[in-house]
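What follows is one chain in structure tokens, specifically the form predicted alone.
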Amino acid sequence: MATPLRIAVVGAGIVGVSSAEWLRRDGHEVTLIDRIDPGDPKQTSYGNAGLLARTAIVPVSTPGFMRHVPKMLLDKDGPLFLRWSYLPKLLPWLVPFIRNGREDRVREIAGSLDYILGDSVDQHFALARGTSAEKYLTTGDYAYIYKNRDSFAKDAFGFALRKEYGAQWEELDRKQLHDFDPNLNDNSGFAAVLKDHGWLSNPGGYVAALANAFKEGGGRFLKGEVDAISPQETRPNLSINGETRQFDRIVIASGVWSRKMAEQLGHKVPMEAERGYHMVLKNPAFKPAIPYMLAEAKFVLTPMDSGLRCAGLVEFGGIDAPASAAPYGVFERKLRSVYPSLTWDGVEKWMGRRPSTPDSLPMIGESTRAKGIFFAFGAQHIGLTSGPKTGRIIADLIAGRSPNHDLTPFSTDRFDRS
């Protein structure tokens, strides 16, 4: 390989840890920087459905999406929440987000998402194999649960799009579904069971274990706050806790907080916090054998080491606002409509901020305004799934290896041009 470089990776979530580890394996001297320990509950990577959702290529904004927004916002059991005082700040992001829901544009976005998601199960195993993180990986099916076949038919566009990119599924009628899971309520009458997926039994533990493997292999973790980033003629600088440090390359992978650093470099980054929620039921009387997407409720049930995790729903209200109580109520009411006999001992509640761009695509690649600084952020609610692949792409770009795919849809300057 070429001469090893001194590289800083800012952000120790799944994308940052993956980038750091792939770069370390390339022989570079890598420093991973975050104010929070990898795997800590305060990290966005800690809270999610734990899915390796390789068929999650359909963006939220699709044809007809806007027609359903008022109902979702007014329904107390709906999947979408908005702090109305935040709406004026949200509009510059929301308008292009809705425009990207045209069918032709959705098809383009899905193709790009398939590139970073389609082989995600293999990418996670390639990164975790031989480390203590591997024990958290499970492979299996992933079921979308519906009231009936008619409800499934309403999702025909999304499933047809998934099929175009190789998704396969088995359809279960009411009897087959209840034979598979006798605990389900009669309201659950149909399932589409997607094949060849995976999930994590402990997302926080997984990220922490990957970070430990990185450190055991010679990587360095620096706990601190990045105050500023600045390009230089030779090597870029970072200010960490007020101290300036110089590196050969810098990777920005700190999720929604990456926006501030990218804007310091002169980029336009219209990125919003897609505030996601989860609730873990401790010691549940039973758990599903595989993850379920409750299709009408639009959240996922995942069996995990800590219990049964309910994860999903979306709230827009900026970065700083505290968690709302309403989403947790939706979790419980919808869960009881599926599993009316389920009991549990306690609950863990969590809220995090997922970095979402108006086109539902991450920003991956070298800054066009600052040589030697690379972006790896903006993966909305698929960051866990796409993290290892994103990290591999970053390592390839820094090594001068050309990915076998056009990365233009992920370009770091695409919003500068708009």
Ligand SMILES: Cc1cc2nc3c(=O)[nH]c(=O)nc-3n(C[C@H](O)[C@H](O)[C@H](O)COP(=O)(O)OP(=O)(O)OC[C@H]3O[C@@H](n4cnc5c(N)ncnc54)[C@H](O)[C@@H]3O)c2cc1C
The other form holds:
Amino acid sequence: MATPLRIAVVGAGIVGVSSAEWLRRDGHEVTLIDRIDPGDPKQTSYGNAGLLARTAIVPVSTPGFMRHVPKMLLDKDGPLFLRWSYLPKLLPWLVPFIRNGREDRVREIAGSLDYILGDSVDQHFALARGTSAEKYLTTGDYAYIYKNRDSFAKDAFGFALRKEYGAQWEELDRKQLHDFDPNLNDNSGFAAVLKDHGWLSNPGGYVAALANAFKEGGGRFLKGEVDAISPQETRPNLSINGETRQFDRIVIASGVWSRKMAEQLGHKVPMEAERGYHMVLKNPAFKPAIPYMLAEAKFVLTPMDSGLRCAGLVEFGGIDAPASAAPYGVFERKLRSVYPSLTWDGVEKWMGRRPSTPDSLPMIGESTRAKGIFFAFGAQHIGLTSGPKTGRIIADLIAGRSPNHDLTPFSTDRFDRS
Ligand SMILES: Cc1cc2nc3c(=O)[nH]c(=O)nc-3n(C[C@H](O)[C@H](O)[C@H](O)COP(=O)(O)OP(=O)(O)OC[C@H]3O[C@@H](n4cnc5c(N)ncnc54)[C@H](O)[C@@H]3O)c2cc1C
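Let's compare: the form predicted alone is above, so bring in the form predicted in complex with this ligand.
Let's see the whole complex now, leading with the same chain.
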């Protein structure tokens, strides 16, 4: 067992709760701090597609990505939205984001993502087994649904890269696909069914249940707003609702809001909110048996306890702008184009903020500027999947155990030099 320390984890989304629980299991005295309850709808961890997307190693920015952007922005049913007034603020993030779409960089990024995603389904089980969170974990296949085989061929680069890292999939032609799911209409004529994935039937419930397990095991949850963080010569401290408290170690796991805290320590963190949406259809007449990625529409359909969740799309407009109406129209029209006979009773609408860096890699490790303060944020589209592994890496680093892997791609100071 590591030497017991007093540790604060700021942020009780999937990354913070996972970090807190692994640290607690190491015997530390852990305080998990958030201004809202774990699993609250204001968390990004609440409203995602619920996928344990262990083969999602291909970043959004890939060779040729920029060619598709104008069409995506102009098409009212496209997957990308931009608040144009936000563009000047977005540019310092957007330019390196596009540069990172070079093939050599994408290959490096995919290798790093594979390290935090490859065993993610097992990592979730290792964390949730024996707790009330376990009931939300489901294992199974995850299907990319295409109009036809030609559309699938356009994704050849990404699938070839996944294959290099061990992904396996079964290809279904139109007849096989329609035998599997007779509710699909002719707009779906091909599927690549990725094997051995997982998903959550209730992501918010899962985070709340993990937090309960943490508390039942002796961890402490403190509801409050962290308004400042500062390194000290001996021990770093936090100001929580105006009151200063010292800890031996602090973990910043505050999703997209981590940027402000990291900047208070003198780091450059060009992180943006890649805003995404969901619409849950209540009491749908039917649900797919496994999650589907509607590959051309670029959103996921996941069967959940609360109904059928459509989740995805990307909007740039900053953290605080209110949700837009247009993405919900895209969900509905695209959904009807594959499932025309689907009916439902009502909907839940939600918008959340993916914490995204320009190189699509999270920041994981000890601050090079503030000893004892650790970063655990920035996992963009895959933070639910990678949360438990991230928590375990943080616990290893704090205990002085070597993760046996080069963590340089995730380093906390990699943007300081640019
Ligand atoms: C539409 C959509 C679909 C997605 N689908 C998937 C998917 O299928 N699979 C996947 O792996 N990922 C998915 N993601 C991404 C994933 O949801 C995120 O990467 C992940 O939830 C980030 O978790 P987090 O713990 O870092 O942040 P959050 O869940 O946002 O938690 C951060 C917490 O920090 C707290 N906080 C912030 N600042 C302070 C402060 N100053 N004081 C106190 N508390 C503070 C906040 O209140 C919040 O509770 C999706 C995202 C979206 C938007």
